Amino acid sequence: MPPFDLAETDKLLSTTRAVRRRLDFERPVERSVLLDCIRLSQQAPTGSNRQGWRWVIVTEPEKRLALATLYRKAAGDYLLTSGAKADAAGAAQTARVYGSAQYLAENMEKAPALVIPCIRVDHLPEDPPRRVWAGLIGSIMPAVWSFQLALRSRGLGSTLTTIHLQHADEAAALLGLPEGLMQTALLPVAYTKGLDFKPAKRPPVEDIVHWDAWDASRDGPGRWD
């Protein structure tokens, strides 16, 4: 007998979407709900058990607008041009994603809460090798995903964005972040308009799994798309 209701857990895992157009900008988000979701995220694993995550939740309208302005400055024409290219190439799903991303960029400050997950980096050596960065990101992203799952289970949505990191120093100054703390993302958080999210279209798992060693014969054109 499985220890959990697999139908419910599988539904949670397969329908926690990147929500943009369906964020409800009119409904406030309770501070207690955000804290409950972050409390759950603290159970995520971290490298060397350092638990170096820190969270900054921005609800003040002026600061939300300032962060949204940085986001839009970083995005520039990227979202529009990328969406146009995807549309011209006939990649309908990708074009829709860029379209919704552009909508979010234009309305970012309307989200009731902007959540910035951070991690301490003051223990890192100077110019660390790639494996160190892999361990560092692996120590914060599981917590971010747990946070997003906890939001979904409570009727809220989010999407993980990183575009504002092009202006991370300005965001750090705005929020008074100390040296040695690295921002890793920005998540607009709101209740969702409806709860009927569905699994996204993905390639067959057999196409992306290699058993015991890499099978180069399957690495043909388009395999990385």
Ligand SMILES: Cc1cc2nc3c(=O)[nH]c(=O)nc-3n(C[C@H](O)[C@H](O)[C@H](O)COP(=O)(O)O)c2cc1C
Contents of the next structure:
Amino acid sequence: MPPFDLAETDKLLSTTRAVRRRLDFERPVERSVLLDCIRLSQQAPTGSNRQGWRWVIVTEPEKRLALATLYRKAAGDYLLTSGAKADAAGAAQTARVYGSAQYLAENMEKAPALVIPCIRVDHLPEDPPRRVWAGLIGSIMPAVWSFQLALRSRGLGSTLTTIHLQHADEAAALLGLPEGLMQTALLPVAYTKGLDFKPAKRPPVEDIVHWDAWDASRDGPGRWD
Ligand SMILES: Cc1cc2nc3c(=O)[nH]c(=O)nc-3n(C[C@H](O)[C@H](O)[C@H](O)COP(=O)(O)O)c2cc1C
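Switch from the form predicted on its own, shown above, to the form predicted in complex with the named molecule and output its structure.
Following is the full complex, with the preceding chain placed first.
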């Protein structure tokens, strides 16, 4: 017998989507729920067990508006033009994502909580090599995903966004963040309108897995678009 109810855990893992249009902006989110979800996220792995995660939760309306304004400034017309390109290329799923992302950009400040997961970088050398970045991002994104899963299991939704990072310095000034702390994302969080999310269409797993050695005949540069 598996130690967990696989039907339930697989459903959680396969239906935790980027939620934008179905965020319920009218329903308040309790602080205790956000803290519960972040508490669960603290069980995620971190390199050297450093646990350098820090979370900034923005609920004040003026600050939410200021962050949303930075987000829109960074997005510019990128989402609209990318959506049109995807549409013209017949990439329906991607076109839908850009349409939904544009909706989020236009409404970001309405989410009851804007959550910014950060990670301490005060121990990093100047201009670190790639492997250090891999370790750093790998020490925050598992926690962010756990946070999103915990939200979903409680009837809330979120979207991991990174667009505002183009103006991370302005966001840091707005929130009084110290030097040595790196913002990694911004997640609007709200209860969801309805709970019936579905697995997304993805390529067959066999297409992205290589056993024992890379098989260049079916995957790799020249075949990626
Ligand atoms: C690193 C990263 C950055 C992302 N940045 C943004 C963003 O800035 N704005 C946005 O609306 N969605 C953003 N997304 C969400 C993706 O668009 C979304 O995960 C993807 O389209 C899959 O959607 P699904 O989870 O609903 O299947 C980001 C996702 C990741 C992993």
